[in-house]
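Okay, so here's just one chain, in structure tokens, the form predicted alone.
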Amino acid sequence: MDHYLVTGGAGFIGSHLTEELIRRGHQVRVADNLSTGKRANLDHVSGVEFLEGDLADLDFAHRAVRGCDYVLHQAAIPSVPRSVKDPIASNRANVDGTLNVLIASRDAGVKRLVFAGSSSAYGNTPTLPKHEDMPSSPLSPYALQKVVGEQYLQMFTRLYGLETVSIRYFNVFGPRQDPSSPYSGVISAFASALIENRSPRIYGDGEQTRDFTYVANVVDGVLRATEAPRASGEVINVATGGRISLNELFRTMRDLVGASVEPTYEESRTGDVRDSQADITKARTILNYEPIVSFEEGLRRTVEWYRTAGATASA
């Protein structure tokens, strides 16, 4: 039995790594300060030992990562329009938090860590799908920051032998993501404001395009990464392979919900991306990927969560 780190395992996509790594059976430590993540997004699960801090503190960082084989490293301030608003803050918590969970598991002697990058370092480069040799082109501090992550990574790998992954998420959604939260992914947003048969907000003409991941996909292709023989020292994108629209998007999710409004169009965020498109070449290739639960039934299963659970959910 492996001992697992989730740092941010509060949050959307941390609470299923955890769910599904107690499933198989593991011992699961979390690390989470909870400025975004909820304690009630692990409420279902049980023998999560728990630990509440802030991994921009290196003694916290150090206590957290003792003992354990791998480091799922997920904690961050996931938002552009924050990370615009106030550089520092996400600063502190996306590139000090790495550093200082690299360097405890440096000294801990982990097997492997895996860090969440983001799709947003390919910035608005025209080339569709984004591929894993692309120059970085950060449009944002915090796409910036992800970058720098993942340089992070890779720098200790070379220096100090640690075996580090970088997975670049491609707009996650699913179930606990927070609709509540002016950061919040599209989808839940959309999911929210449907269901109520309210006017969803969309910024900018809406037919800006994304690889929409539903997160069964994410959490197998992170846990894939910490076994791969291959994969130490690479940045992979983990996503479906395809793009939609805003605007289709939510004609596909008011069919679905039954709805009848339309949406709101507010001008374009500073720092968003116009289009985004994973190649997934990479990790077919290395992590023997495959996503595993398809985009509509996976937008079916999180409109049935919202439904069921309530707009206002805990994320």
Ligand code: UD1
Second form
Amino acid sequence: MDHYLVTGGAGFIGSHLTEELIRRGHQVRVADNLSTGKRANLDHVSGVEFLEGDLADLDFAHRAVRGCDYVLHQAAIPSVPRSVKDPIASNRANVDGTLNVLIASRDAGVKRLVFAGSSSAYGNTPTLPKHEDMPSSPLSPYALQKVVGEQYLQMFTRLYGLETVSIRYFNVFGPRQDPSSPYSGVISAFASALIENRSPRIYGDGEQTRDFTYVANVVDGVLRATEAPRASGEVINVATGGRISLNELFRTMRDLVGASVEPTYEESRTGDVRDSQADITKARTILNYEPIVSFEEGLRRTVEWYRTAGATASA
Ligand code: UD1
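Alongside the form predicted alone that was just displayed, please also present the structure of the form predicted in complex with the named molecule.
Okay, now the whole complex, with that chain kicking things off.
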């Protein structure tokens, strides 16, 4: 039994990681400031040690990491538009917090730290799919902060010998993604609108595309990254490898829900990437990763969740 710290473990992705680690019999501590996460996301998981605090505070980061073998650093303010609106708050969470977790992990002799990177690092690349050797080209403070995090990890590996891996997430979706904020991920926003027969908002012409990834795939990829022998010092895409436009996503979800509304088109968001699709060759090679839940199946499970548990969770 290993001891894991999941930072941001009360958030959407962090709570899924925590649940799976407990299911596998590990000891798990969650550190979260509950700025976007919720205690309720862990209500169904027993045996988790919960520490409330802010990782931008180095003392708290030291307390959080102490005694842990592995650190899964998920804590972040995970929003492109929010970072455009308030780059300082977003930098504090995404860069200061990450540096503190690295320092605390180095000092505690952690075996490996796995970081939640982002596909937004690529910006608008001339070709698709996007592979890890492409230069990063951040279009928003959020994207830049995630690139800085990755580079800090690689530097800590070189300078101090701390084993680190950055996993680049591509538009992760699934149960427990919070639909209630203006910065919510698009699938959660569409699901809650359609279930209530409200008109979802589409920013821009809706022809932008994304490699939407069901959360179970990310959990699997991250947990593989804690152990894979050749992963340290690497940046690795974890996604499904496909892409779908927002207009198509809207139609698919409307059919699934059985709603009859039309979307409302609004001006596109600044900092928005046009197309996003991952090359997952590196994840296949280094992590022996293969998507375990397809986009379609993930979407079915997600819509079902928003219909049942989601209705009460977001009430
Ligand atoms: C970006 C990152 C992703 C990161 C996420 C965190 C890219 C390619 N991906 O996702 O890695 O984890 O930020 O937030 O940069 N939209 C609507 N209606 C809505 C909400 C969103 O049309 O109600 C549009 C957005 O303008 C965007 C797309 O849907 O074009 C996806 O938006 P969102 O779910 O917020 O994620 P990204 O910004 O793509």
